[in-house]
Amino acid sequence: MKKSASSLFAKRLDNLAKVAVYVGLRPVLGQQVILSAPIEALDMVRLVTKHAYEAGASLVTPLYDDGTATISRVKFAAEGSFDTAPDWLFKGMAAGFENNAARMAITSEIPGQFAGLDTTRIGRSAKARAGAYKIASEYITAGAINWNISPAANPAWAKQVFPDLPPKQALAALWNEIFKATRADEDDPVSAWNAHNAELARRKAQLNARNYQSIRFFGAGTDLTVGLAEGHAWAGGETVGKNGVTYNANIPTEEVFCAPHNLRVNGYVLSTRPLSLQGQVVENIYTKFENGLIVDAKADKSNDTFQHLLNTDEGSRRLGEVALVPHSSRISKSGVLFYNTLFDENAACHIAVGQSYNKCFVDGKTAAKDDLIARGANQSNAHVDWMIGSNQINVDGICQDGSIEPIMRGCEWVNA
């Protein structure tokens, strides 16, 4: 019998949620989770939360951010408060990160919803946030702990992304475009999952046996070397924390990606995607880079909000991550531009300013912070991705003693 559609949702909707569990943040037995999301994500929430006890977790707390109430303070917060940030909660963060806890955020964004509104004071806004995050950021991008990023729609998200239809039918398509990203449309997402992760592992395992010094991107507006850092290690897919739970950090994901080394990138790179960024929609982002700083930036739109990124602090005008997604990912394959870096970043090969990871250096889980930092790893307090992948870039790797292979044409792989 023809399920309905109403039935047929929940029942995707569920997979996804069980996706974001088993597959991404994968609990243990008596593990606690602390889950951040927007309100509009609360069915998701509910889910996620449900399934994770069922996985064995013994306390779920979870944290609500309102866009509606940023917007009231961004307007009518008196003018010195902007510097200011809840250190305290972060702190307790902090603190359950190191007594194990998991953490667990759901993305609902709503693009543009800042437009028009004070850009300086929510740079500053944000600035201090990340400033304040940054001794709960830590235990993440030194994988002390499991931790995952999954979405959710919301109705003006989807309208953002589908203007053309009416407000329910948009709903409607971007949680089918969600589903269909996410492997949650599959009777057995979890199994469909395996065989992703393993093709993924694949790739980085092609990847790290090459151990190239630096690759490099090229073709329309593009032209952009990117060093790798000294004992870089590729990632991407399933990983291990240093508590011992494999995970998997982003739902969907379909890249690769390692760090570069933050003294060594040269050249300049034309963004193929808009950037959804601090409520606002940033586009036809141009970067130039000397000895791995930008010295030269630019976007058409929203130019403000983008420059307010690169003065965070001193890391974040260089490079703490570099990604490959070949063009025909299921992403890219949908034509869909979700506003969202978590989907637009599996739709094309991506670079971030800011943080590395130290899951992208072979000893990572051993070496000391001083040690990655002298063989190229970048410190900041940002971290934000944006993609200069398309059909018209292909990219080759610069192997150590200085010979050229073809990795991608098109953005497609070479080697099957």
Second form
2 protein chains.
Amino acid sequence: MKKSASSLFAKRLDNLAKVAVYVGLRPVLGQQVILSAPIEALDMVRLVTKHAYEAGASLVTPLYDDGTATISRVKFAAEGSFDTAPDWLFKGMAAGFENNAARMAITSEIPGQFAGLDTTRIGRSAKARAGAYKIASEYITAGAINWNISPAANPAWAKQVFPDLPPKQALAALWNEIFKATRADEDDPVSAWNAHNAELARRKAQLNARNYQSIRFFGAGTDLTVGLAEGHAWAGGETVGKNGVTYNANIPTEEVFCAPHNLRVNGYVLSTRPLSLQGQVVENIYTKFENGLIVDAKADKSNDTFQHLLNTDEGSRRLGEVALVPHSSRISKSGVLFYNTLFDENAACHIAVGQSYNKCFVDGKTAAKDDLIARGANQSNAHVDWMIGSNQINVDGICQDGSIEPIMRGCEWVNA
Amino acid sequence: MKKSASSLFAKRLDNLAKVAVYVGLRPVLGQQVILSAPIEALDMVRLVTKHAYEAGASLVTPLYDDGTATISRVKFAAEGSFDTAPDWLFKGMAAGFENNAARMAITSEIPGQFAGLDTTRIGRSAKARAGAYKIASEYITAGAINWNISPAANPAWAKQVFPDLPPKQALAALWNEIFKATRADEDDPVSAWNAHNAELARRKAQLNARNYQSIRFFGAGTDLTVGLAEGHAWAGGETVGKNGVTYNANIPTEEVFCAPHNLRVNGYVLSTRPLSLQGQVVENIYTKFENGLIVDAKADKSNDTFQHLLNTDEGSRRLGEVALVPHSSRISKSGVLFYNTLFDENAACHIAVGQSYNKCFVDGKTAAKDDLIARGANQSNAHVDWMIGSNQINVDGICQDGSIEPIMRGCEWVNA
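Mind giving me the form predicted in complex with a further copy of the same chain, seeing as the form predicted alone was just shown?
Every chain and every other molecule in the complex is listed next, the one we just looked at coming first.
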């Protein structure tokens, strides 16, 4: 009995690694892979690495983050040192992407990891890191290469998600939810993803055909009108990189998303799920927008951390993404709050401050950067999503001629 | 009893990390540290990182090697992919060193880790990696920055060194030998190192005053005359980098070493201890030199791996280092064979094929590369030491006027 449970777990973990490689990243023959992961995700990294080699990768280079080392830095490093970032590493990564290396990240959130530490030091480090990373992340936001983010469980995260279970059972329960959300519980997960990608493609085509000038979220303390960028394109599911490789950026993913016009967002909005940010849990975010700019913002919990995010740069007070997710999505239905954006953003409609994606423009692969900016693309070293959808929220589309159409009611699609 | 043993261990481990940081690397205020280590050395990395921050480092970036991932590559990657190296990463590291980042490595040998795998694939990977790393390693060989290599134990290494002990005791025994060899068993290890560095400085001064044209190793199947480079300088113990920082490159270190003239080495030599190389154990190496070039070479065990090393490039068949270590050194006296060059090279006189060090020239900080090459400096992407000293071996110095002086008998210093 025990043995069969553990062999089922091994099978599903291997399925998840396969999904990450064969659905997510899809490295082509001879391609290098630059992989980052928290040290807690070592086992998952090893499985992904093995499948990536079988899939044709020439070299997988894992870069590990270690929260323990970060805690030492915040506690013991000199006050003057927190604006330093590993610029040399990101310069190297950029050189790798320039030579068509693929980018893989394993995410394994450790909520509250940095609770009690100096948030100013953490915020300064995060800001410096985001600024230095831009030279590399531009290859991602510009859609130059295939990339993927996939999850791994860890005990601290499991405890947060299942606080009432003993540690071992909590970890097993979190893995189980991850397997369900990522379709790794299916016998043939790659086929299941093919069907899901087809459904997301159909939904994108419907929205693109309508070419809305803006969309409005309203209900339960929210009334937010998000103008869409000129020449926007809804994205979601599979993408084709400029390097010609088809990939799924996020595992799991249930969203279709678009580029807001960074000067044309107005109204106010309440978050509907907690946001895990820089090791803190940010709750009940209220933001008010005028002509694209956040003019008022407050979170009930970890407000300092949230304000640090908004103060990253000019673009971090404007939207770079708006996304639609049905309330009945696979992840929403699980009823689980993951405290991890990769999951929670796929349980509800959401917005993100910061950098927008080129693939959210019809001509994103060829248009000049300045042209995209003139059409409403947002520029920032940050990109952070939080959730604004629930069964209390409705979404309307405002057409180019000013007419209004219902898109979602209680965050369910109005059209099949 | 148990508690006090474990608190003594914790104290000594912390001492070792202190030695690595305050004797070895000595990061200065605001300096970045690029740290590499096998994943098995995580605990040691965390301690070193903590002390490095306390010492003034602005940011420590650990890069982990994972043997398990390497095994996956050798087993599963496409045949055409083994000449690929992480050139992007080394380009980034070079940019870091150009901006005065310090370089730290934790070594934790896992002997025989790759036994049974395709040695051609491993050799091709190692050669490609060495070639790509040159852009970064030149900062080390040129003495531009402060750098350090320090050790950490691991269970597989402990089993190799103490095959007759149960695993836990073997690991404790290896740590104990590491603590002794690195002076981490002293109450004030930093003071102990200060005294040791003074002694090495005295020995260097003696040898430099003699300015030998060559040195000869003879006895027990060996008769090797190593011509020294023109304008050579003996090095060992503390060094001052071009960046002005004083550091100890190796922890432990018992050697004084010099640059051979790469065209003036003649004779034959037997190795006296096993060499751990690319996960294999190479034993009983015989090499024959003519005018600096290895014209005949054979190892009784892992000969393939050794031949791959010699075939790295033109310079990997010529010497880049010759070193003197008394047979009565702290590490030799332990009687332990570590199967790790960092230790074993400090138990016996040794030679290295491959790249020579600029600090082994009197004007190494300022002389042009071509000038050093004309005076006998060796160029290679490799640098691998093996041991040739024992109590059966004598060393003579041949003066510039041709006269001969005894330097060591049975590998003990003739002069106090």
